[in-house]
Every structure is written in structure tokens, then in C-alpha cells.
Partner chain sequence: MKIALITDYNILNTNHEINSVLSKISNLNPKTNNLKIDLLYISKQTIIKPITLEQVNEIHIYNQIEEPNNISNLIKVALHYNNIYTPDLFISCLKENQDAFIPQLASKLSIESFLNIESIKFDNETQKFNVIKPIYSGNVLGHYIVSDRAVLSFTKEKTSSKLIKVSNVPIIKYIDYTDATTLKDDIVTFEKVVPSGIKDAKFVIVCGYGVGSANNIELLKDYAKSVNAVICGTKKVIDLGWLPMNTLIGTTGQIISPDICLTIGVSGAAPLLNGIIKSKLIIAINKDKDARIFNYADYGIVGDYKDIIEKEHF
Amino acid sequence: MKIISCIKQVYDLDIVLENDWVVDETTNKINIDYANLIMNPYDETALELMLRITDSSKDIKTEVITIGNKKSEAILRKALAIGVDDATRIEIDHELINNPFNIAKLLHHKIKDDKEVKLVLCGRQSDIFNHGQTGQILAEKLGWSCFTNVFNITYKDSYFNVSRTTSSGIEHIKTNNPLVVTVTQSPNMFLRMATLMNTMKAKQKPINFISKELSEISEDTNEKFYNLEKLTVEKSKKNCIYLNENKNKSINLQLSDLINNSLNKGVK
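Which coordinates fit this single chain in the form predicted together with the partner chain?
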């Protein structure tokens, strides 16, 4: 049996400064290239869930797949260093991966003939386009069941036990396979760290490569999809009034007065 985790390299948007969120008129893009490249946080959670399954069932094989350029091999190496067995990179023109259909199509093409695969994990969402749909479309194409917003998954007696959040509570599902899950935030599910030695070893490991030509997406099918006409930045910035400690009124008194007044008045 084999489990696959789909991971993506993204910009760390948390470190982008407020004033850098401006649209470049000529390119219709936003320049955030200075931000660090990291593994998408939801994919990290998914990857850790995968590794926890194999911690207790050693005979399960694991693989990570990413779609991206040569640089994105960094996250594959990271995955290899913490114990993932195989890594695959699918190459594609950057412009063609702006929508979940194309991504799901590429993943489907890679996964569909591998009868060993019983579970695919995807993060629920990644940065930039935030479509949050790749895993679901992949499941539909494969004809597998799909659970979204999963925060835990374990394997026992050839069943998967999936826990997920819904709008009214939490569902625990004992399910057959194969299946696709999309992973949401999960308490204390931080990605494990690699030892220095394993990091060194991972540098030598081979990475499978699927080239553009083989990845089966033609430019013309893409043109019809997801025409992002323009970007806008609409900020409702406020003029913040700062409260300061002063002799007549301590800061915590000022705060509680502000709260009480606002609650009584029903605010402004």
C-alpha cells in the first residue's frame, strides 16, 4: 500500500509588508519575490499526518508530489529528510498552474494508474489564488471518495479513520479506501524536524521528474479557464487612535472605559 501527499512551495505571505501590496500596472502582478519560499502550511500538516500513519505501519510506502520549477525541489528534499520514501516533481509552465483544474489534472495523470495508492492527502488551500479545490477535483477525477477539512486520519485493519470538522460539529468516519482528503488546521500537528544527517542524505536521493511534454496539459484548454482580468487592493485602513498611559487615568482604566462606553452606546 502507498500513501501520497501533494505539497506546494509558496511564498510566506506573513512577512510581506503592508506597503508592498500594490499592483504593478504594467504586469498586472504583485511583486512579493523577496518573501521566503516555504512549504504551504496546510501541506505541512497533511505531510505530518501521513508520516504519523507510517510511524505505526512500517510496511506502507509514502510519496510526495509537487508541481513546480526546479526551486520547488527544496520542499521535496525536506520531505525525504524526514522519512518520506519517494519524491516526484511535475514540471509545467508557471502560467498554466493558476487554477485547480489543471493542477488536479496533472496529479490525476500521475496517480491514476498506480494501483498501490490508497490515500492521497492535500492541504485544503494554498497561497496566491486560494481556490481551495484541488483535492476535491482530484477525487472526482479518480472516482474516489473525498473528505474535506480533515484534521486527523489513522489507519487500522485496512480501514481509515477520518476526523473532520463540519459547520455543525465534528465527524468521525470509518471508511474504505481509496480516498482523497483535504487537510485543515490541526492542533499539535507540526511537521517534524529532520536531523542534520538525514538532511545530508536526502540531498543524494533521486527525485522523479515528469516533464512538461508528458504532463498532458495543452495551452488551449487552459485559455478557456480562469481568466483573471485584474487585481485590486482595496484596503479599509483606519486612523488608529493610540491610548497612552497618563497620570490621571491608568491605561487599564482607559481600556475598560472605552469598552463600557462602546457597549452601552451600541457603538458609534
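Predicted model only: the values in this text are computed from it and were never measured. Numbering follows the first chain given and starts at 1. If you superpose the two forms and keep the largest set of C-alpha atoms that fall within 1.5 Å, you have the rigid core. First, how it differs from the form predicted alone.
E234 shows a C-alpha shift of 2 Å or greater between these two forms [criterion: core-superposed Cα displacement of 2 Å].
After superposing the rigid core, the Cα of M200 is displaced by less than 2 Å between these two forms.
Comparing the forms between these two forms, the C-alpha position of S56 differs by less than 2 angstroms, with the core used for superposition.
Target state, the form predicted alone; input state, the form predicted together with the partner chain:
If you are looking for partners or other molecules, they are not here, because only the chain is given.
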């Protein structure tokens, strides 16, 4: 059996200034190239979750997949250094992977023929664009079950035990079917550190390389691929309303009316 964790290299947004969120209208991009490149935080949690499954089941193979240029191999090396068996990089023009449909299409093309794969983990969302849809679209293409907001998975007696958060509380699922999960961050889930020796060894390990064009995949599947037409940064608007106690309505009732009016405006 094999488990795959999909990881992504993103900019460290902690050092990006608010005034730097400016869209270049000619390229439809925001230039924050000065920021450091790191592994997407949600993907780190998914990767650690995968490794914890293999800690108790040594016969499970593990693989990480990323989509990107040569620079993105840094996060693959990091994954190899902490115990992942294989790493794959899908090379493609990064201008074409700005939406979850194209990302899921590439991942599906890589995963669909590997009969060993029984579990695919994705971070809940990416720090780039924050779509939060790739895992669900990938599951639909594979025809597998999908569970979102997962914070823990264990594997025992050929069954996956999945724990996830829902609007009504915590849900526990037991299944032996192949599945895709999107992982949310957990206060007790931090990515393990690699030793210096394993880091050096990881630099010598081979990384599987796939070069693909979305047009090739579209010809195989008769599906369209999507382009980014326009990108805008929404400026926040702040309004302040002062509520005063009066004879007709208390402050609580006034606040309730404001909330209801605001919600009703959003309903069409």
C-alpha cells in the first residue's frame, strides 16, 4: 500500500507588508518575490500525519508530490530527510497552475494509474489564493471518498480511522476504501525535524521528474483547462455605528436588527 501527500511551496506571508499587495495589471500577478519560500503550513500538517501513520505500519510506502519549477525541490528534499520514501516533481509553467482545477488535473494524471495508492493527503488550503478546493476536485476525478477538515488518521487492521471537525462537533469515520483527505492544522501536529545526517543523505536521493503540458492532459481527457483572466485585491471597508440606549429599543435589540439586516443583504 502507498500513501501520497501533496505539498506546495509558497511564500512566507508573515514578512509580506500590507502595502505590497498590489496587482500588476499587465501580468495579473502580485510581486512578493522578496519573501522566503517555505512549505505550505497546511501541507506540513498533512505530511506529518502521513509519517505518523507509517510510524506504526512500516510496510506502507510514502511519496510526496509537488508541482513547480526546480526551486520547489527544496521542500521535496525536506520531506525525504524526515523519512518519506519517494518524491516527485511535476514540471509545468507556473502561470498555468493558478487554480485548483488545473492542479487537481495534474495530480490526477499522476495518481490515477498507481494501483498501490489508497490514501492521498492534501493541506486544507494553500497560502497562495486560498481556494481550498484541490482535494475535493481530485477525489471527484479519482472517484474516491473525500473527507475535509481532518486532524487525525490512524491505520489498523486494513482500515483507516479518520477524525474530522464538523459544524456540529467531531466526527469519526472508519473505512477501508481509497480516499482523499484535506488536512487542517492541529495544535498537536508539528512537522518533525530532520537530523543533519538525514539532510545530507536527502541531497543525494533522486527525485522523480515529470514534465507535462495541460494541453496534453486535456487532449487525453477531453477536458478544458482554465486561465486566470483577472486578479484584484479587495480593499477592506470599515464602518462604525454607535448604538445608544433609547426608550423604543434597547442596545441588544438594535444590535440584533443590524445583524439581521446585514445577513438579509447577502441573501439574493
